[in-house]
Structures are given as C-alpha cells and as structure tokens.
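First, one chain by itself in structure tokens, the form predicted on its own.
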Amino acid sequence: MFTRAIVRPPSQNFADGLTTHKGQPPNHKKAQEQHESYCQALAKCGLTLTHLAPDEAHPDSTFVEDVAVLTKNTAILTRPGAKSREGEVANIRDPLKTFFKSIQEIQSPGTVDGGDICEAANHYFIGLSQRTNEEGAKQLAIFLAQSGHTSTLVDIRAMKTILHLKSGIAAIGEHQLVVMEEMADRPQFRGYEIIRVPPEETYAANCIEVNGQVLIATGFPKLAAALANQGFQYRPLEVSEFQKMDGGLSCLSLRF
C-alpha cells in the first residue's frame, strides 16, 4: 500500500524539455489542469501529498519519476541520460530526506532515468535503453540487492517505439504485468500473467496501480476492457499534454 507521492506540476516553459513529438507542443494551463485532476487521483486512492514548486531551470522536472527509485526504505537518486536533466537529481534530495534515512545515487559513468525501473512487488525489472547504461543499472542492482530485492535487466535500446522500459510496461496485482504486444514474449516476463496492449494502444501501457485503482490515460478503450474482464477498477485520466512531451502517468509522481 502506498501512502505518499511527490509531485511536481509542469512548469511555464514546460514545452522546452525533451520530446520526440512532431505535431502541436503541449498547452501549460491544459497541462496544468490534467496535473491537477491526476494530484486529485492520487489523493482519492488514499495518498498524501508532497507537492513541490515547478523548476523553470528543468522543463522535464514534471517527470520527477526519472530522478529517483524508491524501496521500502531507501530512495536511490539516479543520473538521467540526458545532460539537460542532471540538474534535477539535486532538487530531489532534500525532499526525499524528509522520508527516507538511507539515500544512495548513482555514480558517472553510470546513467539510469526511473521511467526505465518497474517494480513488481519484491522484483524489479531494469531497463536497458537510450537513457540507462549497463554500468548504471549495475550500480541499481546493487543498491536493489542490499535493500533485499531482486532485479532482472530488459535491453531495449533497439526498440524505436518507446523511450522506458515503464512506457511499455506496468506491474498490476498481485502477479500481473500489462505489457505492449512488442515486448509481451519477452522471456525476462515468463511466469507472470500477461495483459497484452495491442499496438495501436502502446500508450495505455503506461498505467499505473495505486491502492487497488489502476489508473490509465484516456482513450484506450481496449485496455479499459481488459482491465475490467480481469476485476481490476480504473479510473481514466486525460494526459495529452504530458503524451506530447513523452510522458505519461507514471512519471508524474513518486509513490512510496
């Protein structure tokens, strides 16, 4: 059960961080107003929030999922991939001091972006890809190993479909992983329970469980049915602007 999350609302010069998106950059009061409505989520399903003022010197500081992971009793500040983002890890710490006693990082050469690490349960999947480096998720399995959890890697740096690991993957229940088709037979999944997200719904897989509510974005009705067939309860929420800058509802918080 979680019972806090941090969050950080997107700043004014939000449409200045990193995307691959071609098309219209994102509004700031519409994504504003979704980043209100998700805090709002967060806090039906139960959760405290910590909300921390936007950070114009980082454009992607929205995303503050990417400059941390969390265990049950240490927060591990990463090293984002892209040098712009850096300058975030600092801005993170003293919060996460308030909660947690034990705090290690990341050390160059090592690069690890959070969107890339899925929790499930005890285990943790570790992505391989444009932002996380193999030294930088050596140096997580270590810290994941003294915290008594295991870890499995996943390399998808050949994958031109996502951006993280977590963009295409989420640990739901007890034993379930909503997985897009691309990666579903991946062998590193085998043994869990695969709900399968169809290609032209990639997006929806990056969804998230709080508390026994699954939250997804809006629009994904195939994964909306999928979820309900399986009894799981989700509540949409709208994530356009955030989709634009290759975000989505994971990144937007830490939860612990």
Second form
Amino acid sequence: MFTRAIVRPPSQNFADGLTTHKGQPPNHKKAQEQHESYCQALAKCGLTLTHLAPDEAHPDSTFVEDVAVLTKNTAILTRPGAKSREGEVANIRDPLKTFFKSIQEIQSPGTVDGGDICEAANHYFIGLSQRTNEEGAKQLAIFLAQSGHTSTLVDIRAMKTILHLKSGIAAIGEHQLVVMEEMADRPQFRGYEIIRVPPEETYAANCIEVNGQVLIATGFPKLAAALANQGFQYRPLEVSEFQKMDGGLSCLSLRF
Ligand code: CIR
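Other form of same protein, the form predicted in complex with ligand CIR, not the form predicted on its own:
So here's everything in the complex, that chain up top.
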C-alpha cells in the first residue's frame, strides 16, 4: 500500500526541458491542468500529496521520479544522467528527509535516473540506459541489497524506442508486468505474468498501479482492454503535454 506521493508542478519554462520530440512544444497551461488531474487521481487512490514548488531553474523538474529511488526505509538520491538535471537532486533532499531517516546517495561517476528503476514487490529491475550507467547501477544494487532487496539489470542501451526502462515496463499487482512487445521476452521477466503492449501502444506501458487502481494514459484501448481482462480497475488520464517532453505517468510522482 502507498500512502504518500511527492509531486512538483511543471515550471513556466517546462518546454525548455530535454526532449526527442520534434513536433509542437507542450502548452504550459494544459500541462498544469493535466498535472492537477493527475494529482487528483493520486488523491482518489488514497494518497496524501506533498506539493513542491515549481523549479524554474530546472525545466525537467516536474519529473520528480528521476531524482530518487525509494524503498520502505531508505531514500536513495540519484545522480541524473543528463547534466541539465543534476541540480534537481539538491531540491528533493529536504522533502525526503521529512519522511525518510536513512538517505543514501549515488556518487560520481555513477549516474542513475529513477525512471530506469522498476520496483516489483521486493525486487527491483535496474535499467542500464543512456542515463543510468553501470557504475550507478552497481552502487544502487548495493544500497538496495542493504535494505533487503534483490535486483537485476536490464540493458536497454541499444533500444532506440524508449528513454528509460519504465518507458517500456510497469509492475502492477503482485506478479504482473506490463511490458512493451520489444522487451516482453527478456529472460529477466520470466516467472512474472506478462501483459504485452503492442508496438503502436508502447507509450501506454508507462502506467502505474496505486493501491489497486491502474492509472494509464488516455487513448490506448488495447492495453485498457487487457487490463480489464485481468480484472484490474483502470483510470485513463490525459498526459499529452508530458509525452511531448518524453515523460509520462510514472515520472510525475514519487510514491511511497
Ligand atoms: C528528460 O529527458 O529527462 C525529461 N524530459 C523526461 C524525463 C521522463 N522521466 C521518466 O521517464 N522517468
């Protein structure tokens, strides 16, 4: 069960963040509205939210998931792989100190983005990506082991279609993984029940399960049907403006 989430609304200069999208930039007002609906949905799932102030110095800072990895007793501050995001970590330290007695920190030359870390019950999948390097993954695995958690590496460095591991997988329920087709047969995921996401719906693989409710992006009927089939309650949310900045539902909060 989750009881809390930390969120940070998009800053005015949100559109200046990193993105691979070439089309229209995101609309700030629309992003704010979508963020508010997202917060309301988390609250409806029973979470108490901590709203941090928008951080104009860091346009990607609304993607709070990337700056920390949380276990039951320990918050691990990451060291984001993109230079422009390094400064976001200092701004999450104090809010996390309120809730976690034990704080650990990834050290240089290690880099980790929280979006590469997928928690599945007591186990963590650590994505090796353009943002999370081998040294960062090694340090993280040690911290996780110290908190009683196992972990395995999933190398996505050769994949062009996703930024982070969690752009392509989500852990929902106790034993289920939502996985984009291209990764569905990886040996690391054997033993889990796999809900495969067809290539045309890859973006929807970045969904989150919060206390029995699955929040998914609007407009992905095949995944929605698959979830319903498995008996999951789901709630579609509009996140188009965050998609334009390569982000999605998981990136917008730290849940614990
Ligand atoms: C970035 O490129 O870092 C941001 N524009 C998007 C980060 C999305 N975060 C996530 O998937 N966890």
